[in-house]
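Taking the form predicted alone, here's one chain by itself in structure tokens.
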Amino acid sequence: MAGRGEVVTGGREAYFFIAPLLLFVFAFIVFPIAGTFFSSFFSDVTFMGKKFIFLSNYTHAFSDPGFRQAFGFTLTFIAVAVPLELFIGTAFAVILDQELPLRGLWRACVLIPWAIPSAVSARIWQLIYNYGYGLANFIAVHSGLADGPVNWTGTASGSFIALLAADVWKTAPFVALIVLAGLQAVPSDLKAQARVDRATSFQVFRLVTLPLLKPVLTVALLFRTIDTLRIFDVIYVLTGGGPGGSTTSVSLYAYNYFAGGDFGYGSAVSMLLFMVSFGLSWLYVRLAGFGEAA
């Protein structure tokens, strides 16, 4: 009885200590989603009466020409943008985890565009694509590529690729740096007696090390295809969703009805939005066996 008498004093205490913890997660995170959730089975628009319509707005943002365009548009970035970042991210892992000189400030450097807030970044990136005076059209012009100053962000492909560019030289620092702790975790009596074995270094990485990067791999495509699923900030200062709405995301289509007055149909947006990515979310996790019994 005593025992017991212990066990339930113990699970008190760690209810007590998580307790601010669970107030956390409750305030800041359950509490918003119920709350949009709520709202998006409403008609709630500025100065109109709030009006209970059930699932009106799912239905309506189903059939809505903006929305599957803002829905594709979010999808082809995610299929093209991580796939690069992964690879390009893995790629500096590798190299930033050979014995090269001054090799901790290389890491430190490589970490600088991650380290910039997204606004700032995106930013930089509008300011290099600047029709005017922007550091690409100076290159194009003076190195022959181009007759004139070129409207980077004038059509939807140039959009596309400029927004492709600035979210990759961001976010594939944090691949690398995911990656990485990974590479110092792979045993390196492995690469060893796989040397012994007469492998080439391709065959090592490929064999061995990939292998063991899989769990490591999986947390950064989920990280990278849940952020890049609700790209916003970029978008908003590079392009605004333009021209023609062409790079408008789910993220920033949910924020033009927020700002124009319409809560009702913004929250259900977004809750399409969450939907989506919680089950990204457990597909990756399922895919990668992320806490199936040793």
Given for the second form:
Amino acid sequence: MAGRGEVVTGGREAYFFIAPLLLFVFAFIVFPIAGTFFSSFFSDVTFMGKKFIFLSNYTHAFSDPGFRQAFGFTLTFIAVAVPLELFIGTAFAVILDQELPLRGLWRACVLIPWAIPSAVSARIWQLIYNYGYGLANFIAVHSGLADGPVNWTGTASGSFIALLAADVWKTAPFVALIVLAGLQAVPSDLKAQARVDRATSFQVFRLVTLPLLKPVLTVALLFRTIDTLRIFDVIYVLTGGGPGGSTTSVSLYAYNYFAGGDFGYGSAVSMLLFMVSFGLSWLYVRLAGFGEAA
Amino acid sequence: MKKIYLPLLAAALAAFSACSKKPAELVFSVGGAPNEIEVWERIIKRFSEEKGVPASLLRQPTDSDQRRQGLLVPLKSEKANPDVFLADIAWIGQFAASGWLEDLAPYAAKDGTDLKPFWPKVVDFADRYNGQLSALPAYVDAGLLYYRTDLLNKYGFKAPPATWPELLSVSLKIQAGEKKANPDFFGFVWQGAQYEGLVCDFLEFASSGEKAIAFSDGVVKLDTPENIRALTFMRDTIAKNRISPPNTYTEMKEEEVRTFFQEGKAAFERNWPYAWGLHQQADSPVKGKVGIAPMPRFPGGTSVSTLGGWHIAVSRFSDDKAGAWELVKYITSPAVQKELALELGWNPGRMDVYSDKEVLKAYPHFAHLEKIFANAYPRPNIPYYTQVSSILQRHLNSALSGASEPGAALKAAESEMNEAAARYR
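Which structure goes with the form predicted together with its partner chain, now that we have seen the form predicted alone?
Okay, now the whole complex, with that chain kicking things off.
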């Protein structure tokens, strides 16, 4: 890496320039996490006073049916939603990478769902699924696909699929954006060379483009997994965690405890969420080999 | 370089400190629809002028969960701001037990404020906690049965049903006739979504007064024949008897139920009194065709209206408690309570306003409300109510969806609620 612009001195200067960022990270990330971690060792309920109970909040979480249900739901949702988002997002990116007429317009259109705040888009989906006047039932009934209106969010699996559609619709554009940037970094002479060697379009994609996209896809996977792990707004608006608690995410579960005044248990649940997302991030980064010389 | 950062930092600090309030100004925190906020603004301004106590309004959103969140943070961190606020009846137990609410009894005793005009039962159940007077009612709510007078006449019924089985048979009969012209018609709409409203409705179906969800020494018994009968009846209104729409347990909250009935698509509706004024609006299809009655009961049970409403309380961390008490007295005074009733259709927190001629002229149904409020039943007034309620909501909703049997759902709820109670006692 040695080059003309190499900085030889200036350790102190560097700290000075990095200080605002470090300050920001400490004030808004490290400090709150440490605070949550600290408070997770306490029975900190507004109406009971504070008491050190060490790991009791954590042991309680593992035997708490509500937490287990929420944890199971969240992991299942990630396992289904994230691969779907990556697949659809990559497909969009590949299409948008082609020399299409009005390409700029299509790109902007695909990004719209991502630009809409989640609470607003969840509200839109709620109106689509509405039993009495929703678009989904309008189409189902008028096209003859269903005899009468369908209660889309009436079962655990129905709610799951409803949430899945709303979430994938919103976040696949984000994946498309990242992958599109990656696609544009793939040297076109490599692809041209492969074509000279009589590779089909699919082979070019699979053998040339895809391997070069690996770092970008890993980043997308990482972002989407962590983001889905803390899913809250779509669920809060769309199903409220129902029916029968079947779509309660860990974040929503923790939120309910904070609202009820139990800051200790709410913190422990949040910390478990943080640990899982930290562990997953570490795993992804290891697997993608970011740590090695790139 | 440092020269640039220091002034910036100073400016940021100055901006932060500017956010903290000037001393000796009362801050009243209240949420609601824009028209409600407008009325509050006016009341607070007039209070400042009349009493010479500077006061301002801290606006909160309409959503009740967010309003609670907005109070939880300053109270937990013992901020002097807000001094006075409105709290939902279901939060008072938690807030009082957390030591966040100033005992109002000494203030009332000192200046001889008469508490008799408030419903004794409402004050005793909701506002008294461990012998202290935590709040006073500013707005009283209770569940009502709304019915279509024209449809009852049309199908030859003289009076609204007094029992749940009766409501079922009347609903089935009206529905059979009405569905011919209007396939979207249903007999009875109520709140079945997974949220606090479901617990309120459950208490009413149970028709066993406070016994339906009673904690004694931190132990609750839910798996009772009365409760199983109620939950089975609730579930059967949807899937089996089909007098309630299929989305009852997924989408039906107050407003969904209210619009469904208002569109003329139901014969009966369970809702709070606020729906009355909206049903009577000029453009309402059911205008002039609506009656209200006490909630039905099971034979041998009692008619139950779940008590709701907003109460006014003073923060224990307030820096002007005397001024705060003045504001509490002002807002619960007959004049302001009457103003809130006339302007917003609010149900006054004190009984004397219900016999006011002007109020009765505008809201003839207030004559019925007074009796219904006198017999309303509260939800358990315990500090950990939020936690046990969310467990109960989950299991009730699960039974409504058919994912679990009523008996099993109540049993599971009971054991989880008892565990929660053991943790929080």
